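Only one chain comes next, encoded as structure tokens, the form predicted alone.
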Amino acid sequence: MNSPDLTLVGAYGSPYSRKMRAVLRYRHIAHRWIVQNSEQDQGIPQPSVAIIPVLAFHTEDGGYSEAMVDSSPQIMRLEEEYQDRSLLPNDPVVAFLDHLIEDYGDEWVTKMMYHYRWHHLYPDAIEKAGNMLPLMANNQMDPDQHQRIKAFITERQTSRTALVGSTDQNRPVIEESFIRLLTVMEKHLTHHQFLLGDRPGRGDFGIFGQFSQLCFWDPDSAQIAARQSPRSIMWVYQVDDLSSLDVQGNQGWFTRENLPATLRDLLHEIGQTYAPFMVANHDALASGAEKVVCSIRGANYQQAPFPYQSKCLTWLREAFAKLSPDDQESVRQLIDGTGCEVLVADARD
């Protein structure tokens, strides 16, 4: 059996470990999954950042080069390495949106996966991912080494939930914006199978990781997309592994002329909640605020700053100012009215 080119190691409850999972299946890129602190998570070169998911590439000896952490940037040296089955759209504007849609599923979308699971009204929740994250990486581990490790993780989780944006007082922001989300997808998927076309983006692999877990772990979420988008479940669980899904060079993507209308349904809605959010986090930080304080959707929205989302719109706004003027332009035109303009307004051209 040939070596394969890569291992990935994560974590069946980790929203990004299974979202670069998919995107190696998708891609036909010879891998090897590995759950973390398994008997198999051994040798790998430890990333600066303890996070997961981990993506080492292989030497030709089998052995490890090197290991990087943050799916987004793993998304990216995946597409300078492998040409086949790209996530990047043609046109450079469409590939613009979906850059800024992958980043609204790992920094929005992400908000509502924790909320569902550790939020203090969600005891169920609560006590299935309690119970349940410790045995991923050893399904025979000993009860009360179990029920220590529940202890731990069920403690940790539950007191950052504020970090994360999960209050009561943000509550209803988030649990609103999941039921809208779910409503634009249900429309969209409609009539197109995924989010910018008849085959998958960075955007819809951003959106999924955190689906597999809102649509199938939390039990609270799940009832909730079941009934609200049935489409979404089935759509999820299509992404998970499209490695049958036959893709024809660089085809099957809109155009920035044929965006239908449901997308522009998922632009306003990233335009009242992701956009708001994530430059009042980034005017927090370059201010020394203590809070992040911004309107969304009329309602007061409160959480600490966090740094990583400040990086994250710099990298759109870098991705934006790389674009010719006329493609600035245009994605000018297909965001006006969204509220996604702020997130372009302050990148020099």
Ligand SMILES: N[C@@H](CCC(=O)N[C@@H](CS)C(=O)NCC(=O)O)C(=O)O
Second form
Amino acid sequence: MNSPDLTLVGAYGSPYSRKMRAVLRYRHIAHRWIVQNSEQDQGIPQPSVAIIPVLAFHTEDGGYSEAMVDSSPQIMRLEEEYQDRSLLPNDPVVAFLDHLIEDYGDEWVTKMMYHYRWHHLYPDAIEKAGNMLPLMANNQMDPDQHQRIKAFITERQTSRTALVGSTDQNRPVIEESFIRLLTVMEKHLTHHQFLLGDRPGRGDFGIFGQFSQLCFWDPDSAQIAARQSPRSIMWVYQVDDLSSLDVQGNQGWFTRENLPATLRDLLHEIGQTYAPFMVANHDALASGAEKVVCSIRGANYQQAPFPYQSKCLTWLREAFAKLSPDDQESVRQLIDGTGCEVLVADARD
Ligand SMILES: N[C@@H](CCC(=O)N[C@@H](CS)C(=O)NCC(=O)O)C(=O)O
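Next, report the structure of the form predicted in complex with the ligand; the form predicted alone has already been given.
Full complex below, order starting with the chain above.
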């Protein structure tokens, strides 16, 4: 085997791992995929936080120079090191929207994913995940050990549902937003292969990661998805491996002048759910409040504050602040009336 540039350590059932593997495949970046805790998972430098996926960079002599976590920074780091088949649209206004869509996938759609896997109303999903997750690292695992790890993972994950907002009270908010997202995706994908044109952007990979689980793995959500949006299912198959997609230079993106109405529908969906939540989460952390409380399409949504998501909003606002005044104005016009305005409100001052 030719020596790869990178190693990606992840898991089949991890949305962010699937996201990054798809990015590496699409970008033609030579890599090795290692399943976490498998026999091959050895010698990788410890990242700052114990989460997956881990992206490890190689040295000339076959060792590792460093390892990093968090898929969005991983994507941006790859953009610095590799030019071809970039994920960044050339129009900075469209690139900002792409960043927003990616973050919506990572930080809001992930609630749907966790919910349909671990919420107590979905016992088949809990049973399936409990059975399958331990075997990813070792499919020949001893049956007793399998049962022990299954019990451990199931107990840990089901006790964490409230942390990501998957409670009985929030259930309608999360489930209805999944159905609306599928409806928007179905309409959009009827005319366009990807969210921002003829090639995938960060947003495609962000939503793809979560959909790789929601549409295929978790039984209840997979059934809903197949009913509501067959084109989303096909899009997930495609995005998983876009190594054969032909891409010319930096062509193929929508521009700010030709964004389709269905993209605006997506921004509207983001503005009704992710946007009020992200701002309320940020404000709760800033004021030291114990709970995030916000209204999402008239429903009262509550969960504990989530520090990483506050950082995400700061990064999004920093990206907006870096745009020229004209580009900022264009973004404001495009998101006007969608509910996303609150995301960039502070940047005006
Ligand atoms: N913000 C991170 C999130 C990664 C993440 O939450 N990974 C989960 C699995 S999908 C994880 O490793 N959780 C810790 C655990 O399962 O112990 C990203 O974008 O990659």
